[in-house]
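In the form predicted on its own, a lone chain appears below as structure tokens.
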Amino acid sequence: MKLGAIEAGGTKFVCAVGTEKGEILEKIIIPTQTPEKTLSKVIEFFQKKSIESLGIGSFGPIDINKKSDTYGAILNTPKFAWRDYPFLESMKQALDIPIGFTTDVNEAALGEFTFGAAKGLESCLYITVGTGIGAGMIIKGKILQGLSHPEMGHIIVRRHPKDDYLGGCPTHQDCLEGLASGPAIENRWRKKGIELSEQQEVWEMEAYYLAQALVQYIMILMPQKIIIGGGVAKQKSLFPLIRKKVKELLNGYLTYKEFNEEIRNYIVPPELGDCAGIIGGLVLAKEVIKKRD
């Protein structure tokens, strides 16, 4: 079975033809311009693949709701050229194939679940931590999602004590992703987080704002897995941090070895790496083929 995968980003698209097996055959990277030009190019490569199906995982936010007049539409995303774009009309009309369409964390949770970190288990959260914070979550095999897609990177958290960087989002200022996202970083300290490696502030206060975010998670969700992507997580020092303050943040009060002797395995980073949304999308892709039969 010949399958296509897109993981759309705000600064570039990767395009790659698999196998079910979530062996990647052929990849290519096409810069995100205006939807005109970089689908065009998404298109020629797809055209001459001969697919059966396609995943996406896009940025977002996007019309996840099957019901929804906009269903497969980019909504108000800060790129503007791509803002109400029918992202998925699009790509259906071009190919005439069976197309599944989620976020790109989404997309990246599916790849960790069905290959990756939390092959076996019933649940895991992926979190991604870079020019902007997203999450999506997997529950018994399927993508959470109610009313939307989650928006985990816009929750709100209590501001470090010795931070008085404004935030840098631009609805919500000091959200998640004002606080703790790459440019955030980079705002804050004036300078790229990975000149920034050997300052332990900076990833002390990182820490600080991320472990808040999966406290959140975790006494909602309840998942059996987090994981960690993204360029930010690249950074050595920070999981021992993050680890070791969400222990803090807890405070005994769940006593699952999960959280206490075996924290190690269970906030981890993702096992395949800057691969793990591509080959979501591939599984993404089978899924459709099933449904459809």
Contents of the next structure:
2 protein chains.
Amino acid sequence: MKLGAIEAGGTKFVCAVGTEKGEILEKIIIPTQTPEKTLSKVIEFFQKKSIESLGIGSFGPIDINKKSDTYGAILNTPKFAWRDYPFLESMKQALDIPIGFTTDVNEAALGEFTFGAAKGLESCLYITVGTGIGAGMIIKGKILQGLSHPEMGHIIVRRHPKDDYLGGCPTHQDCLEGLASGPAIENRWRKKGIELSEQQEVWEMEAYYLAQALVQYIMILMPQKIIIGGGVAKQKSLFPLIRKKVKELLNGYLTYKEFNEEIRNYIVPPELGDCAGIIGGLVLAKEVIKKRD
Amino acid sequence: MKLGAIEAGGTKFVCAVGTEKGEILEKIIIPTQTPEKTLSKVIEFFQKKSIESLGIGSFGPIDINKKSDTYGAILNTPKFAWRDYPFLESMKQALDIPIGFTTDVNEAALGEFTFGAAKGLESCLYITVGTGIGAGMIIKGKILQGLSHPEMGHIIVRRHPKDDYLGGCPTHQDCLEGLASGPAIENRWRKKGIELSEQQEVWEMEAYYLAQALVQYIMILMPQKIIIGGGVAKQKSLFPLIRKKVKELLNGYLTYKEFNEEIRNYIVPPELGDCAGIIGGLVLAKEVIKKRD
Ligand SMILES: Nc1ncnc2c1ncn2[C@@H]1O[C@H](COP(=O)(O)OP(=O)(O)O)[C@@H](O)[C@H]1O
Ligand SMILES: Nc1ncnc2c1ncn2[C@@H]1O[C@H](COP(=O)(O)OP(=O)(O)O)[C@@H](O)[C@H]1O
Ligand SMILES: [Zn+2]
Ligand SMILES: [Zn+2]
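The form predicted on its own done, now the form predicted together with another copy of the chain:
So here's everything in the complex, that chain up top.
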């Protein structure tokens, strides 16, 4: 079975053809320009591939409400050309196949849940810490969404007492994303994250914020595993720091082994690396066929 | 169809017989003593009623993992006699009918979702602010649970700059429950909540904490409605204060009407009043029959 997948980001679109087993057969990267320019290249790529369905994970916020007029569009994004552009609808008209549409982090969560670090479990949470922060939750194989998709990057955190960076979220200033995204690190320490590897206090502070976020996700969602991806999580020294602080914050309240002796296997990097999203797109593509049948 | 429901609390057990339409036909209240004493009275009540199934919502934390040895028991509760006592198992052996088992807040969430403030919606969150703080989330008719049930009362909040009360949670000290439960109010202001009605600063501070919690739940779960119950929420002046602060914290990030012009209908008291839990128990009882069929 040939399936298509798109990971639609603010800087690049990754498009792939693959199988229901999560194998990628072919992949291209298209730089994100105006919707018209970008999507015509995307459509051109898929048109000759005879895929049965397509899964899209998009940067957001997006409209996932099927009853809404703007269903399948990207909403109030700072990328003005994309705002309210009928992304999903354009793809449907061009390709005429079933298409699944969700956020980029939900797509990655679905990939790790099905073929990666959370394979065989009933639930997992995937958080990306990169240019922005976002997370997706899978429960019993389904993507968690209510009124809309979650906005887990914009939760409130306690400020670190030694942190004098004001925060960079245009809406909330010092929410999690405002204090702990890649650009926040760069603005606070005046160097790129990758150049700060040796500076212990940078990662202590980063772990202070991310551990708080993880504790909120745990208390509210109780995922069976937490996977941390994105550029900032390439800083592997972060993982032990985060695990230690999560344990401290939980303070033994939850007696499950996942939060105690087995926390090393509870808070983990993605097993699919940078392919979590695109592989999740294949899973989503598979699901829309099932739903139609 | 006659169904049974239990709302098992630390001070009292409410037991009722009712119907699948949420009507209560008969109700008794049994004070919580040792498990043996309490449950023998509970069983006696139900034994003569020929109910088809039973729904239990219990104080917690409880073990909801069907594969676990202690499934259906109350776990590390400060009520030592109840700790690890096979609550569900005892009921099953005595009554020999299908029994559904969840937390007290999940049960109330199910009641409000099916017959109360969230009737007709796809999701809702119910939070109780009383002796403790807890919340339950329903999505597409299902109770949200992962590795275990949520522990939403123990999330991290930013301390109010003028608050010098240290917090009363035995595990986390100044988590949400430690700062905003009924006993926290009483310890901070040296008077019972009900005697503080006229003191504006009490409810400003309370709303400061509860609004933060609601914002976390919104960003992480996106419920279609939030219902606030429990003793402290009887203080009706809290609702406008909470709504105002939630709006301030969200700061327009989410453009849905629920968070803006219609927030009055988004953050609401329970429609079923103090019966949300017991009516939810009837819903749960109905569901275990469906599952068996
Ligand atoms: N090894 C690294 N250590 C710390 N930060 C990094 C590292 N690699 C990339 N980053 C940061 O991650 C961010 C980019 O995140 P990434 O997930 O790659 O992209 P995006 O979020 O745009 O999809 C940048 O702010 C970058 O500085
Ligand atoms: N009208 C009120 N205003 C403020 N606080 C109240 C009010 N009524 C009860 N409370 C507080 O609520 C708490 C009890 O909560 P309740 O939900 O009734 O019981 P429980 O949580 O034990 O089931 C107590 O701390 C009490 O002081
Ligand atoms: Zn923000
Ligand atoms: Zn606590």
